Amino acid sequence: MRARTLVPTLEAFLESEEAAPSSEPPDWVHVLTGLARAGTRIARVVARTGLTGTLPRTGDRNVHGEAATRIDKYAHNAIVEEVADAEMLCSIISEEAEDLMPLPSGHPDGGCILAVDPLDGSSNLGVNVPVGTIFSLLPHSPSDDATGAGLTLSDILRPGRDQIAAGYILYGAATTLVYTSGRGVHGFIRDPESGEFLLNRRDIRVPSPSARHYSTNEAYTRRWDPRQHELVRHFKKPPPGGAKGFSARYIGSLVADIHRTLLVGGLFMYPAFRGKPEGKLRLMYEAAPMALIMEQAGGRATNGTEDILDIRPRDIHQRTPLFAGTRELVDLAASFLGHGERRRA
C-alpha cells in the first residue's frame, strides 16, 4: 500500500513559510486562520442556499443600496466573531457596514485592520455560481492614535502596496483559501473529512497570454467609453495568419473571474460605463486585494491606466475600474484606454 503524502495544512504552512528565521510567525496569521474558520462556516450555509436555490432578503439595504440578503449578514458576522479576539486586530472595514467598526473585544493597540467583503456575489447563489469572500489586511501603527482621539480614517486611507496580506476564500465546487503576504500567491482547497484547508497550489503564476480570454460584461456595451469599445473590437478580430483569436469568458461573480484568470490565463475588465464613472467595484476590499494577488502571481492590475496598488483611496468605500490579469494584456488595455503605444497581442 502506498504510504500518503503528507500535505500542509494552511496553519502548517502559515507557521513554516510566514516566520522569519529563528523567529514566530507573525501575529497577523491569527487573523487568516480566523478568516479560513468563517470560510468554513460560511461554505456551509453556501451549500444549503445553493440546496434551495432561494436567497431570502432581510428587507434591508447595505451602505451601497443594495438589497442585503440573510447570508450576507451571516457572512459578516461570522467573520467578525471568528476574527475578533486576535490581538493583532484593532479595527474592520466591512461591505456591510457604513464605518469604520471597532472589534467588540477591544484591541486599539492592534497593528492590523481587516477589510473585507464578506460575501461577494451573493445575488448568484439563487443558481449556484461560486462566490467569495476577499479580505485585506492593512497596518496600523499605534502611534498614529497618540493624540488619544482614536483610530481615524486618514489612519487606514493607504494605498494597496501597504497591505501586509490579502486574498480570497472560493465557495465553489470546493472551498479555495488563496493569500498572499507579498512573498508569492498560494493556494488552498478544504478537506471536506478533515475539516483542513490543504495546500494545493505554491508560488501559483498567472500564465502567458497565450492562454487568450478576456472577461467582462458586455451587456452594458451601449454605456461604454467609445475606447472600451475599440478594446472589445480587437479582441474581437479574426487573427491574422489562422492564429488562434480571444474568446469570451465571463461568470458575473469576481472571485470566480479573477481566480480563473489567476490559473488560466486572460485578461479580467470591469470598466467605468456612463452612471458608474468611478467604476462599481469597490476600491479597498475588492480590486487591492486582487491587485495584490495578481501582481504577487506575475501579472498586473490597473483602473485602466493607474495601477491599483497606487492609488490612496479617499474614503473607505471608494470604487474603481478594475482591469486584472496577464501583465501584457493589462498593458495592451493601458494603451487603447490612453497610455503608451499600442501593442499587439
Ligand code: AHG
The other form holds:
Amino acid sequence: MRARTLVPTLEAFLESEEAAPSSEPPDWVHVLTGLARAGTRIARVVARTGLTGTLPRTGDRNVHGEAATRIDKYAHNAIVEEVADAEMLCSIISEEAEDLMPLPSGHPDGGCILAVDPLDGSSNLGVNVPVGTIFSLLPHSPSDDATGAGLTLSDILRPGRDQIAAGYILYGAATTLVYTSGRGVHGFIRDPESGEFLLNRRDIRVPSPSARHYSTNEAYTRRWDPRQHELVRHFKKPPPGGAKGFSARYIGSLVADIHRTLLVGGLFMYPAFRGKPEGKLRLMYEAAPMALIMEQAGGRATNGTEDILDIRPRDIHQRTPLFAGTRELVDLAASFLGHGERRRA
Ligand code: AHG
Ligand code: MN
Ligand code: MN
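Return the form predicted in complex with the ligand of this protein as a structure block, the form predicted on its own having already been given.
Shown next: the complete complex, the earlier chain at its head.
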C-alpha cells in the first residue's frame, strides 16, 4: 500500500517556505491568510448567487461608472474586515472605493498598501462563469508622518516591480488561490470538506505548448489598431509544415482567462482600441499582480511598449492595455506592437 503524503495547507506552506530558517514568517503572510479567509467567505456567497438575490444589480455605480452588484460590495467588505488586523498594512486601494482607504486610527502604519479588485468579472455571475479576487501588496515610500495619515499619492504610486506579494483567488468549480512573493508561483485548492486551502501546484511554470491559444475579445476588431489586426492575422495564418496552428479561448473573466493561460500557456490580450485608449483593465489591482505572477512563472506581461511591472502609475485607478502569457508569444506580440525583440520578417 502506498503511504499517503500529507498535503501542506496554505498556512503550513507559508510558514515553512516563506520564513527564513528559525524565524517568524514575514508580516505579509498575515495579509495573505486574511485574504484566504475573505476568499472562503466570498466563495460561499458566489456559490449561492441566484438563490440569495445577490443579483440583479443594485443600480449603484462603482468609481468607474460601472454597475456594481451587491456581491462586489460584499467582497470588498469581507476583504477589509479580514485584513484589518494585519499590522503591516496602512491603507487599501480597492476597485470599489474611489480614494485610498486609510485603516482606522489607532492602527499602526505598517508601511504597506493592499491594492485589490475584490470581485472581478461579477457580470459573469448571472450565467455561472468563474470570477475572482485579485490582490497586490506594495510598500509605500517612507512618509514623514509615522501614522501614515500624511501619505501622499507619490508615496503609493509604485511600479509593479516593487510588489511584495501578489496573486488571485478564482471562484470556479474549485476555489483556487495562486500567489507569488517573488520566489516562484504556488497554487492552492480549497478543500470543501476541511475548509483548508491545500497545496496543489508548487512552482508553476507557464508552458510553451505546441497547440497555442490566443485570448481576446474579437468583437472589438473594428476598433483595433492596424498592428493589433496584423498580430491576430498572424495567429490565423496556416502554420508552416505540420505545426499545430492557434486556437482561440476567451472567457471574458480576467482571473479565469489568466489562470488558464498560466496553466496551459497562450497569449491573453486586452489591447487599447478606439474609444478605450488605455484598454479596460486597471494597472494597480489587475494588470500588475497578474504581471508579477506571469514573470515569476517564466512568462511575460507588457502593455505593448513597456513591461507592465515597469510602469509607474499616475493614478490609483489607472487603466492599461495588457498582453500576458507564454514569454515567446508576448515577445511576438510586442514585436508586432513595436516593443521588444525586432519583428521577424
Ligand atoms: P469588471 O472589472 O467590470 O468586473 O470587468 C471584468 C473584466 C475582466 O474580468 C475581463 O477580462 C474583461 O472585463 C472583459 O471585458 P470585455 O467584456 O470588454 O471583453
Ligand atoms: Mn471588481
Ligand atoms: Mn475588475
